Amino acid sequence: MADSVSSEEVAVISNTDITSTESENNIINTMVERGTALLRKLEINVAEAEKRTGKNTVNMQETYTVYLIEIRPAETEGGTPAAPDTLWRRYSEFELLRTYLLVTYPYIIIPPLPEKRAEFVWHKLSADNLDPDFVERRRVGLENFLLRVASHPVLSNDKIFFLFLTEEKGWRDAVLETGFQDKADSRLKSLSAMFRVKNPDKRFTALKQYSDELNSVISQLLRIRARVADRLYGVYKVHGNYGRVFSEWSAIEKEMGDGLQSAGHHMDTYAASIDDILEEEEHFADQLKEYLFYTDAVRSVCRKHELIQYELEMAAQDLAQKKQQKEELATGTVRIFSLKGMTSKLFGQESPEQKESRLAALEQSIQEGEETVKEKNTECQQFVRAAWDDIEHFKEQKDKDLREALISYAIMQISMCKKGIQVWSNAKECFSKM
């Protein structure tokens, strides 16, 4: 993110349910630039989630979640907050918006959506996509997505995105009318380009490799964190047995009874504290997951470049073949075996009129081919220039976000250890007074 952004020009993703100390250290993780005109004018929030039941497209009953988007003027006269404009959106509508952005802005690393279903969960965490805790984390993630888009210098000016925020009923028709689905490149076409590009751009090749490696590293971190959470949960809960045993023991003691009973209460408090601790950690996991999903967005830009490069190479190859055909026709020589060469040998040479006509047609085709190559070359250069500007912006954002996320996680662990020390210090005091 740009270093020149002042503290007054920052939109903070709220409702992360962390302690005040951790919130102060974690705040940079959840902020986006307010340098765009849109965020200077509007405050955007995903205020709440609501479970609903209705019929789907095949007329079957289903339960789903909708999210309330609130927008209000960033500044109001008299200092009185204006009433927000609100509308409800399903997760599938966020998906449609992001797909539209991917197709319309292939040179931009489009911010990812939060996961549709929970991944990298530890065994006490529900994988149900209707679980209240999961829905709440997804709500925060969807708000983060909207703020990421709204803070982008290009995406924030998109008309369809603005309609997504303001038009509950007419938005879907508007996005479909853009015809973006017809522009979407097929997966097969992209794979063909990836394997057949002769002169790939080394920068994009290195970027794609880095994205693959970053995906692998973050996946490993999330798996390790899930395993640690499982074991930590068990260790903390086992401490509840201390509380039970101390309580039972206090019942048979006179002098030591009060101290044992108090120590048991501290152990019970310690055992119960792990639920809140691990819930806080889920926000750290969600920050890592955002960049896990960002790696797919980076690869998408690389695939689009490969496709454009492939189309340029095919146009250049086609032009070279036509120029060779013209040279062969003009000189009467055939450098390689061809059906036309065999035909000439079997049935004789074509008339001067036929030759002239073919030369004129080839000349016209060559001119068209040169224009095509020129257009494809310009398209490729413009794509590279625009994409690399966005990639550099993304790298700055990534470095800052992940650095602050890791610092916040370290602070969480330090805080957890301090709480453990405090519990045992309290227990020590209880034992000393017996």
Given for the second form:
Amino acid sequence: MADSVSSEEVAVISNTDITSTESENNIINTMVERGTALLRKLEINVAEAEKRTGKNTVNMQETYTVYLIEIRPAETEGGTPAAPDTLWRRYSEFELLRTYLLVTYPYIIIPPLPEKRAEFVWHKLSADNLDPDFVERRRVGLENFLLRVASHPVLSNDKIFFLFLTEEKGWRDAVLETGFQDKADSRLKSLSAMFRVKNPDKRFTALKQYSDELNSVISQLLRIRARVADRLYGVYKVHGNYGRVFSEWSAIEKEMGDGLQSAGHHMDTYAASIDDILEEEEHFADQLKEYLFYTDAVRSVCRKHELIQYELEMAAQDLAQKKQQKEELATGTVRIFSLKGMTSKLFGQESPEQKESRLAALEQSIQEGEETVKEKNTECQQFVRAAWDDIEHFKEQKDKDLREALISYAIMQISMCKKGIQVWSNAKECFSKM
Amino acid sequence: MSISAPRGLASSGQKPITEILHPLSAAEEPLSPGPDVTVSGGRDKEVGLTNGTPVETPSPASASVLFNRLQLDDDLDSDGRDPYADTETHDLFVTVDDPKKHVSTMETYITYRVSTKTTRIEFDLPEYSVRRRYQDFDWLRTKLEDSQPTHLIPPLPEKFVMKGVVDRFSEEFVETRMKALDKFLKRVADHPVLSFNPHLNAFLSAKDLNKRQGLALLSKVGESVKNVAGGYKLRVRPPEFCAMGEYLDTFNQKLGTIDRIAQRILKEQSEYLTELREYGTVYASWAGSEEELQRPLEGVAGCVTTCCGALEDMSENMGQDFLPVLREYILYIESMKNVLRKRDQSQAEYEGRLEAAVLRKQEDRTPIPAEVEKCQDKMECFNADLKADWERWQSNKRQDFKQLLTGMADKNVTHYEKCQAAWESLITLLQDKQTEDKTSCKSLWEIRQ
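Now that you have shown the form predicted alone, what about the form predicted in complex with its partner chain?
Next comes the full complex, and the chain you just saw is listed first.
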């Protein structure tokens, strides 16, 4: 289906005779414990971020961040880790890669990139793209993106992806050479078009609905989480005032002074602790955001399927029309209004030669139409098979990832409680010594 | 009649009458006598309910408290026991409890049961149980202020509540008020001078408190101080009373700040709680559209709900126990400043009269009138009472705030403990299904290993 792919990839999906489960098993068998072939060879991480300034496309100075990608061979005999190959990439290059993947593998749920701008922020976080905390979280997000692509049974074999990891300079040209830009434009157009499918595939309809629900509920969750964080910040920070007033009060006391003073310090500690707590919680928000953005990818696979289905239906409809026309022409009955038919009625019948040539043209057209329908049908079936494999894969991944996200969230909460117990126990001891 | 055991009231033998100091005596009063002051002559009995009147069972608390009093002061303090366990008088115990609503045609009001146990001969009976309403407490306090102007009278909880804003008959309000009234009465009963006030006696024992009948036994000091002539200017205030005034001003300020902080925290917590509740419901609704994740998500929703409950409990507690005590002390400080002002007046009067008398003596050899000496007595009396009361006030304040703040810290610890327990039980639920691994589909976490 895709043009510029390695032969391995085609082998996996173009074998249309096998059933879906067999296909799934094949994929399982080809993947060893360590994951995809790519990950067996390489270790990938996004190690650092750095600020750069340079001229952009409109020749204006701009500041941007670049990220260092490190590639290491996965297994080293002899024990000493080899020096990594490295290259620098900026966010826009990641975006380019992703667009390429979206266009090239429309039946795959392409892993999302971390957000371009900070959203769902609570008041403390700046929405500034150059803010170090934001940059750090973005670094993690980009690494996740690369790891997800590298561990995907289909995407990991893509040559352009491999070049992204290895060719700093020549990569851009290589991507553009694939000619995906044209497809990108038509894809955008078609995805935003309004059309209605007559016989929608129930599975895809259900998936789209689920994806929309998930999108809505995660958005809600992120919004409220931000408000909760904001309020909690307020609660903790107000306690800092106790620190100050206890200190002032201790100045006029004799025996109570020491106890009050040290308790005050603990109140300051308590108030300060919220900053780290909320920073850690951002990690959980990021995990949710990843799946929020995943829903967009799911949605576009569903839309692409709808488009293919629609094109198939259109082709079939077109063919049926042409066949109808041929029949009418052959038998002389007019059932469908046509301008030609009208004009011939008005201005006289056409000659038998004219009729013959018209019939021949229609015959040709019908043959072409049948070809088209056959192609579209195959395309549709292949799409459905490949997409559904990936969707099952995605569902399991989602369940695992989100479960783990919830576990780490619970762990964070426990850690926060422990800190609270610690501080207040210390304060209690100080009070009891008053 | 059975009276439920008063919380942690100290119990000891009665003091012989000779040891009880006369209110007008300017001699030093024992301040915090500690465990030593118990034993006197033959009249010392264990549980102070011994003048022949049959009583059911002695309050269970008293024996253990008696035992505790034999330990060191420090242990007593750190034990968190009743702060009044080591005060001077141990033969008058009072409790306020059992609130009841009374509905009459004219008005609706609450009465409280006031129970008394005593061995003092000033009381006819060893036990009393009467019902009193807030008005009666207010009457008592006013009478005490009038009749004992040289002493610090403990404060009452606030008199006026905004109708419509606060529900005067809600359980929380009544409970809070009752605790404050109980504290007030206990402080008065523990005071070596105030506890012998005849108005207190009437309050505790009379069937019907006839408040309009002025009791004849007003102390002489009281009368004369009330009738002090105005117009005398104070020259120099002794430094110890200056220090008291300054302390009270600063302390008042700090208490006000603490009150504001506490209220602000309650407000922030309330808003946090609102958001947190909604947060929990989103998890619950998400669970509805999931299969594998349904139970984990419901678990999270449940956890969040538990945390909401824990926070609610703590906030309620702060409102009921913490804030009222702060407010009480602020009122206490107001009345104390009043007493300081009266002391100043007493000194000013004395000095003024003395000066006038000295001048006259210089002019025409008139001897210094006896009144001047009386004034001096009054002033010195006032000073001594005040100093003594100040010390006991400081000591009580220390206990009260130690208890208050320790309690606040404790509530916070409990709150976090509850939350931690909830999240920990969730983790076991979440990690439960980890063992099933049908496919080689990896989570991101697994990929990163």
